[in-house]
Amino acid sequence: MKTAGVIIVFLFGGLLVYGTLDFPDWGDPDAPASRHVSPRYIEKSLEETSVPNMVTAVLADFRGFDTLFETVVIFSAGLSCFFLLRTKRKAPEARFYRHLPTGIVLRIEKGGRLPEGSVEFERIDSIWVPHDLIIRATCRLLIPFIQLFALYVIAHGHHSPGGGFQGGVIFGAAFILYAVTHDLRDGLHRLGEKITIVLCSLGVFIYAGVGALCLFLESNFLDYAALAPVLGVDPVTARSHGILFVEIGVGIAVMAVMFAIYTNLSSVGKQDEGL
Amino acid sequence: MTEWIAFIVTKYNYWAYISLMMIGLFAMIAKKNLIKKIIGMGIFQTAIILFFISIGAKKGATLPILYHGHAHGDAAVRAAAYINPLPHVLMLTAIVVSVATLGVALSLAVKIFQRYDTLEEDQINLTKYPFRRNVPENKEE
């Protein structure tokens, strides 16, 4: 198997190296990739969409269908993680509670539970969890700024590097950081499983809904210029605003999917104890 | 001699990506452990992403964001002054999709480990434990 693998890999690599002999030089301004459609994107994106960041303009406007279905791919990846891993919630064998004032850990057998509203006990995972005061305090300070930065990346994607995908990932990472530094139950308390799944579909719905709205306003699917009478602006600015709506949808979907994948993977589908 | 050096300098980026791609492909073909296969897939994806980004490069051009934004005014935008935005768009989505596919691959690996107690490909015995973990939990095995 190893030898066969080496032979296949070197055959493949040799063919590709042979192919590169006909490739354009690195950084050649006249390379075929830079000659046909790309000059039009560069020269017309500000004029037609009022967005200085060409990547955003191409992503959400000129190639809107591509991005719509990329979002659907991410959505279905989140759903397939859920369907592959999620198990029915059942009472665990034993639960562990730490008495906060004394630090004593109680092991409560199956079926037993603490009285509701007891504030002196903290449920901990069955693997050993240290008192991580510094980590928790640091993240408590850090997470609001990470989330603010994520919103900035989404909202400022028209003028600087950024957009829905990047901002959504940063936002999801903030929630994952919270779930890592506290525990999974605290993370799920902030962003529950049902809300996550609703947000996944809401993001895709916003994207497809903006496209469908253009259809109802007697234009093509995802032709944001048709939104001009609704928004009360000229068609070029309407395209810029349409890109923003779409990016918000993408951001919501990506954020929710990242957190859904994390919670399902780290708890092996139990959504109870995890990293 | 100098023409050889010029040839290497204009093409070596492609060769670097091809060697990365070969490493990833070898891991996917020859490694027995499923996690190592997933890592190989990640290396392969990275090679493709680098390849696309290097296609978009232009000598003497800057990144594809108009310098003064709306204050740029009516001045004509020269295509030669900005690198090609299209590969960046494609790879932007590809990176996020690769994270999502990594999640799916890892959850499949988790399911395989739950059912066969191993991630080594040659130790997965399909006939020995056909439905081992699918019995209801309250029944004793």
The other form holds:
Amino acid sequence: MKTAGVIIVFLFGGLLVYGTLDFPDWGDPDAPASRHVSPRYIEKSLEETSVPNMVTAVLADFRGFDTLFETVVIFSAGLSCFFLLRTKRKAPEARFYRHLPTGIVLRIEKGGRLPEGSVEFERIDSIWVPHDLIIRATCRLLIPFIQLFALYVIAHGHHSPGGGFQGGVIFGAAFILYAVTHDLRDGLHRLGEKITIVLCSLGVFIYAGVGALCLFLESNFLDYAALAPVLGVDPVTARSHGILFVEIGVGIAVMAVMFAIYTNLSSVGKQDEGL
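What I would like now is the form predicted alone, since the data block earlier showed the form predicted in complex with the partner chain; can you produce it?
Shown below: the chain alone.
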């Protein structure tokens, strides 16, 4: 069986290498893309979309279908990690609590209750290591600025380098940074599993919903110019606004998927103690 697998891999690898022989040379000015597609994008992107960032115009407008499926692929990756790693969380035999005023750790057996004044106790992991106060305080100061920058990258991606994928990664990294510097339980308290799943779906729904709205307005799917009557702008400006809408959807999906993958990987699917 192993030998057959190796043969199949080499066979398909050879076919892929053979297929590259028909590709044009790198940088060939006579290649079909260089003679037709690239000049169109370079010369007409700003005129037709009112978007100075040509890369964003190509990805979110001219190649809108491709980017939509890329977003679906990211969503599918998050779902795959969930189905492969997520396990049913068993009730622990004992829970551990730290007395906040003194720092004393108590072990409470299953079914036991905390002493009076339990608001002074914080649930901790079985193997608890005190967090560094400087790291926690520094991250709490940095995270709002990281999230604000992520929103800027998403909102300004069609005018400067950035976009939904980049901004979503930065926003997801902010939540991961919080979970690493505090603990996974605190991170899930800020962005729970159910909310994460909803946001993953919402991001894809926003992107596809914009395209469906264009169909409803008797135009082509993802033809943002059809949004002009709804937005009260000219068709070219409507294409710019449509790009912004889909970038927001991409950013939400990427952010949620990143955090969902982290929570499942770091806790082996239990989403309980983790890092």
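Since the structure is predicted, the reported quantities are computational estimates derived from the model, not experimental observations. C-alpha atoms forming the largest set that superposes within 1.5 Å between two forms make up the rigid core. Positions refer to the first chain, counted from 1.
Rigid-core frame, C-alpha of residue 34, shift of 2 angstroms or more between the two forms
Shift at residue 34: 2 Å or more after core fit.
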